[in-house]
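Next up: just one chain, as structure tokens, the form predicted alone.
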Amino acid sequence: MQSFDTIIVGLGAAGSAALYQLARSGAKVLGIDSFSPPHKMGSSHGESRITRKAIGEGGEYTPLVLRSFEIVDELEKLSGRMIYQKTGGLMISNENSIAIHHVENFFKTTIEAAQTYNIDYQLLDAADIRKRFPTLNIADDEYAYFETDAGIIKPEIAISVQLDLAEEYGAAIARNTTVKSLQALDNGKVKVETAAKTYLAAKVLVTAGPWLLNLRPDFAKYFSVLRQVLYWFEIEDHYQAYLPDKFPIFIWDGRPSLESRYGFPALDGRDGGIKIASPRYDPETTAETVDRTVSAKESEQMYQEQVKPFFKGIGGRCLKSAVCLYTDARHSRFGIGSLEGESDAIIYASACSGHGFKHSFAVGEALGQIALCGESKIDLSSFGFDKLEAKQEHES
């Protein structure tokens, strides 16, 4: 039975980051994934993810993203590849919004985090927004927070870079390999069984995203797996205004009766369109059974409700779409750590609740530190499983 210091189950955002960090430290480490990452079967694809420094989901997240910015800079220098693209970030809200972007008081908490951590930002009224971003149909009662260093993380590149570097540092990777079971042994080690082989490890990090429920169905009391659709709509007019040097990433609170929307500038030329999405929190699904097709009716509804009323020059033709998955806990919390009453040799990192990629570089580093030293430099106590609330009965 081959033995490792650490085995990582799932090589998406956090898993690839942990593999890189552990391999770089000199640990004997194995990464296992049911597919060949980066892939489209989980939550770590779709060409772009928003990154921002002031985190409206809670001030405890901001240290993670600030450290992630530093790690990304290191990765870019080591690999010569661009992972982060600075565009600025626009968070638009209004006094009558009933939408919740992950949490209540998102806008207010964002400002508080920026002030606490001395993050560069500006507050804009409706006239300011119209002047700076004239292709947005801004209502008179809307206002915005603009963050200078917000921008885009390229998820597939980030994962590829970290896996490549991990292998250079000596990590082993088992692709297209499904873990069947984990068993904590009396000697303190963990037996990891796959269809082909069985391994031993001093520590196991489980970063399987929506596939975690296959290993631990009981985690369904904490997590919901949710289908999310990403859309790229054609740019019919004002193409120059949607380029990354003029147009920011955005998170736009819904006006009454509408959900929020978020999106990106035109990243892939005139024919690439603009990527826009609106998070949905029902119905629940699973990583195995989710419908990965997107109907013309869905695209048309998205355009009519969330695109046409708000953006000038964006046409109704959906150039492409993608389905990804949120593994969502109540109040959009993270779950990181071992489970009370179970072996501390098995460490779980899920859910990311739809806002994890920007933090994943620091989460991976912290997981590596826990595996090697028993604790991380960044305080993760706010994310322990004892802090997660079980889903309410009948909650979707």
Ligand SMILES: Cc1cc2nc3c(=O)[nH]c(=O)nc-3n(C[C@H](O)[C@H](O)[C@H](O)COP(=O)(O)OP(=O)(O)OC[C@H]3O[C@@H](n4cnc5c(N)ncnc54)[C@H](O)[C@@H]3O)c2cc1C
Contents of the next structure:
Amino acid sequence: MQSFDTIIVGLGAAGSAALYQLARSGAKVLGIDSFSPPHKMGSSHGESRITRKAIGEGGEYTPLVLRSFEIVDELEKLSGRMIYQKTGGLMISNENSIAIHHVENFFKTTIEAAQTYNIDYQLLDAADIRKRFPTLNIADDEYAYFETDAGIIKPEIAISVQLDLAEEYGAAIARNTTVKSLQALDNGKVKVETAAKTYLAAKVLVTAGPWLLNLRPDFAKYFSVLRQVLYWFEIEDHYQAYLPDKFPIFIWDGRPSLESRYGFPALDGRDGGIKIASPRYDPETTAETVDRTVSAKESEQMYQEQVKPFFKGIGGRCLKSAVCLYTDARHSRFGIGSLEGESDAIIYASACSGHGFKHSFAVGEALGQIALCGESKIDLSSFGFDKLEAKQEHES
Ligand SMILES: Cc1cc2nc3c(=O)[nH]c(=O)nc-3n(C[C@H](O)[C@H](O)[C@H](O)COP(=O)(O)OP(=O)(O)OC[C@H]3O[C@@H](n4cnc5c(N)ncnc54)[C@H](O)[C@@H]3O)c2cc1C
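Mind sharing the form predicted in complex with the ligand? What's above is the form predicted alone.
And the full complex, kicking off with our chain again.
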């Protein structure tokens, strides 16, 4: 039986980051993935992810993203590839907003985090927003937080770079291989079984994204797997205004609905369109059963409700779309750590809830530190599974 210091189950955002960090620190590490990452079956595809420094989902996330910015810089230098693109970030809200982007008080918490961590930002009123971003149809009661360093992370490139570097540092990768079971042994080690092989590891990191529930069906009490659709709509007019040097990433609270929308500048030329999405919180699905097709009716509805009223020059032709999965916990939390009463050699990380990519570099580093030394430099205790609210507790 082959033996490793650490085995990582799942090489998406979090797993590829952990593999890179562990390999770099000289550990004997194996990463296993059911597919050949980066791939389009989980949560880490779609060409772009928003990154921002002041985190409205809670002050405890900001140290993770700030460290992630540093790691991304290091990865870009090592690989010569661009992972982060600075565009600035515009978070639009209004006094009467009932929209919730991931958590309540997102806007207020974002400003508090910016002040706490000395992050460069400006507050804009409706007139300021219209002047700077004339293609947005801004209502009189809307205002915005603008963050200078917010921008785009390229998820597929980030994963490829970290896997390539991990291999250069000596990591082993088993692609197209599914872990069937994990068993904590009396000697403290963990037996990891795939269809073809059985491995032993001192520590196992489970970063299985939406498939986590296959390995831990009991986690269904914490997490919902949710179908999300990304849309690229054609730019009919004002193309220059949508280019990344003029148009930022944005998160825009709905008015007057509960929905929010977010999106990106035109990254792929005039014919590439702009990518816009609106987070969806029901119904639950699974990675196996999710409908991965997007109907014409669905994209037409998205255009009429979330695009046409808000953006000048964006046409209704949907150039492409992609289905992606959130693994969502209540209040958009992350669950990271081992489980009380179980072996501490198995460490689970579900750090998604629709906002995990920007943090994944530091989450991977922290997971590596836990695997090697039992604790991480950035305190992850507020993300422990004991802190997660069970779904049924909320519903009752
Ligand atoms: C539409 C959408 C938009 C988003 N927007 C943003 C954003 O703007 N900003 C942001 O920061 N975040 C965003 N996120 C969240 C972010 O993308 C996720 O948090 C992140 O991709 C989650 O990565 P992961 O590693 O947990 O899961 P995944 O990337 O899904 O990786 C899990 C991996 O585990 C493998 N696996 C699973 N089970 C097994 C097994 N038994 N054996 C072997 N391998 C296994 C899978 O094949 C997969 O490769 C968005 C997510 C979606 C879906």
